[in-house]
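Just the one chain here, the form predicted on its own, laid out as structure tokens.
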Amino acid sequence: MSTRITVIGGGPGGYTAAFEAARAGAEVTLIEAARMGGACLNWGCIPTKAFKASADALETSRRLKEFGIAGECEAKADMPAIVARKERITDILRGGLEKTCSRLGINIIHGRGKVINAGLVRVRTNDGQDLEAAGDSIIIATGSTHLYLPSLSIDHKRIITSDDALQLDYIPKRMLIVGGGVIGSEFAFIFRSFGSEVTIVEGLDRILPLPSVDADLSKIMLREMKKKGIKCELCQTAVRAELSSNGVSIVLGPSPFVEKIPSSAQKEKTIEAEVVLVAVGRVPVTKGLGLEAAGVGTDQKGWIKVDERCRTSVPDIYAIGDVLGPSKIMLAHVAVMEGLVAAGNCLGMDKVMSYDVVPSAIFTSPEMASVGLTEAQARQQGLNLVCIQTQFRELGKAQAMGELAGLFKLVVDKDTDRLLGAHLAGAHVSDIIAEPTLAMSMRATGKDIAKTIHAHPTLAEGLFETARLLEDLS
């Protein structure tokens, strides 16, 4: 008798972990609630690419003299066929995932489960039916939903999430953005490419603050969104919301999160806005899961914690992906690894998951990418550093497209030669951001991507230029 393997939850982890299960033989049920997909394919990276290629195609359309490109053009934002393109991407990509789930014999639930125990859940289909799945094990892959601030009520029409943003028919004149991280600053970017007059607000001192962001990307960022006209209120936090026929009136206050705050962050201010984009954070997808219950053990915000297995205090109860918190890296390549190690481990194997090596990818203008540590994470390890960097403006290609904004950084142990972390800015640097993260992954040193030849004329280049600075240290 095969493995039967019960997976909740059908995002990049879910759908990866019953791929993988099924092609070993196993007997495979996959819960999904909404979607196939998830939050990724449906609402999260590949709308808001669709979005951002549209966007991009217009950035390029207004800058048509810049390559000799004569004539008028009156380009504009067409918001219902961007959504409808958008609409047609996901449907398509999401049809093949229904039609790898039939090709392997995948047995597809449309509802919400329950974990009984490990051999056990129980299913209230999406049209009322109630059904039990059993197993010999199980995969949890729920994933997460938006934050929702006490102060900002959303309402789905004037004060939003992402998801809403991505539904829109129409382009605000006017969109305040509460949270200055990776969703946020995407956002920021593509409407004002369609044409909205953007405001980010932003609770800590610098757009990006995440610790696997670079303090010099940040200061890249924040200078080429106010070269587009994004403004940003950074060391503020939204208190209070109040809607009008018009839109919402948003007070901003000192932020409680920063011990310095600017003399220009002091004081109560109030901005007017015809939308509010609300991205502050994520929260577990567990309501109703039943895993205290179960015995699963949760933090006290309620993210499944597992070992290096991905395993949860529960034997052969396993979970992956976002559920699993900020504790973990919540990224749908990372969920898409953790779905290979539970699977594998359902299965008998002994695999283990490793988060040294994760890039990074923020799809703004420009792009930023990263792998490994940051400078600053390095010095607060006591490494001795040597940080080297490129400007991308340097780059033939770069000149070619016009695209002159961003750099390369190395972070280097200066006793070892040993590459700890790139840190990169530009345009298409979420692609080149996988030679370092295949070099770290070698164990390879910033000298041997120097001695790699690069092909000419590519962005890559920018690697092996800023790697070549490391000769001129020894």
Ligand code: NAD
Given for the second form:
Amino acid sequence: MSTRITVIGGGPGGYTAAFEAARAGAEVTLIEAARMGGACLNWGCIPTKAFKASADALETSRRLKEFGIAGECEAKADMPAIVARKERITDILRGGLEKTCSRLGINIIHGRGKVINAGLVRVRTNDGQDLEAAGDSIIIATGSTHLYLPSLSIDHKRIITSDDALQLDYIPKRMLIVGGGVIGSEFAFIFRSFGSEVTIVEGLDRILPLPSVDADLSKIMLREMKKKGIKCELCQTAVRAELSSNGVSIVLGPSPFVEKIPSSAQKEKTIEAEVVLVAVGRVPVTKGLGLEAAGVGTDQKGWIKVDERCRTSVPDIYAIGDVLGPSKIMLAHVAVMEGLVAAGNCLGMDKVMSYDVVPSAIFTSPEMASVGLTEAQARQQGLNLVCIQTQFRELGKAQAMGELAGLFKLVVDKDTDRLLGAHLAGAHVSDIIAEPTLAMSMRATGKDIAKTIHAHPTLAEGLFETARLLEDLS
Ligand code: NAD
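Same protein, different condition: the form predicted on its own was shown, now please give the form predicted in complex with the named molecule.
Everything in the complex follows now, all chains and molecules, and the chain you saw is the first one.
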């Protein structure tokens, strides 16, 4: 009899695990309460990229003269059409996933699963039936959802989440974004391009204050936001909000998360907005999963604890993806790799997850992308390092494209010449980051990059030119 695996959650982690297991001959049941594809496909990565493509098209239309294109262009964002395009794209991709499930013989149940023990999941289906999925092992891939702030209660109209922002059928005149992290920054550029006046409120002292984002990238981000007219209120939080007929009054106050508050952020101030988007982080989706009764251990914040084989505290129950929390890196491509590891282990293999080389990309304008240690992290580890950088504007291709903002920064171990980190800002760096990611996973040196012929004229040449500076130093 083949191995029977129950996967709870149909996001990138869950469906990858299900596909992998089914391809290897397992009998797979996939339980999904909402839409196949999870947050990534339905409310995250893909829909925001569809919005960004519309925003970029609009930005290009505003620069036609610069490219020698004559004539008037009165392009503006048509929100219902932009939302409809986004829906078409996600429908196509979701249809593809559903077809793959059916081709691989995966049994999909639309409902909410509750773990009883490693061999049994009870499901309340979306149409009210109670079913049981029995098997040999379970993979929990239920993901994360929005963290709410007590001072800002979401009404989905005036005070909204990023899911709501992806359904807006009008362009808010003034948008206040609480949280200058990944979601906040991506939406700031998109809605600024669509025509909103945008202000970001960030509790910490820099934009994109994530450990994986190098301080130099945060500086570029702040500069580019200013150039585009996006206002940033750093070291502040939203203290309270008052709804009115045509918007929200938000009182900002000094942040409790920062010790040294600059004088400009010390006094309370009120900002009026038509819409407030709250993007202050995520919490695990584990309510009703029965984790405690089943003995599946979580940390203090409720994220599921696993070992390097994605095993929870209960034998034959695995967990992957966002539900593991920030200590394991909450990114779709990490969930995919964890899905492959968990599925392999359910099938009796011995697969280990490594978080040593994880690229990340932020789809702002310009884009930001990173892999490996930031300069600050490498210094904290006491490494003897050299940091080198070149500017995006030095590239012929960047000049031809009219995309000048950005940089290439490499963090290299001075003793061994090994590449420790790469931090890129500029057009298409979300694609270019694949090169230093491969270099790092193959333990390449900075000089290996400098010895590799890069096609000309391309943006990837920036890595070559930056790595070549290492030769001047040796
Ligand atoms: P985040 O952690 O990136 O950013 C939240 C920000 O809110 C932080 O900068 C934090 O300092 C700030 N903050 C927290 N409380 C605050 C308060 N009271 N007042 C003001 N600021 C406050 O979280 P996010 O932007 O919500 O993103 C959620 C998840 O989605 C992340 O795990 C992220 O990796 C993922 N995501 C990834 C991508 C991508 O890879 N391109 C895009 C979008 C989202």
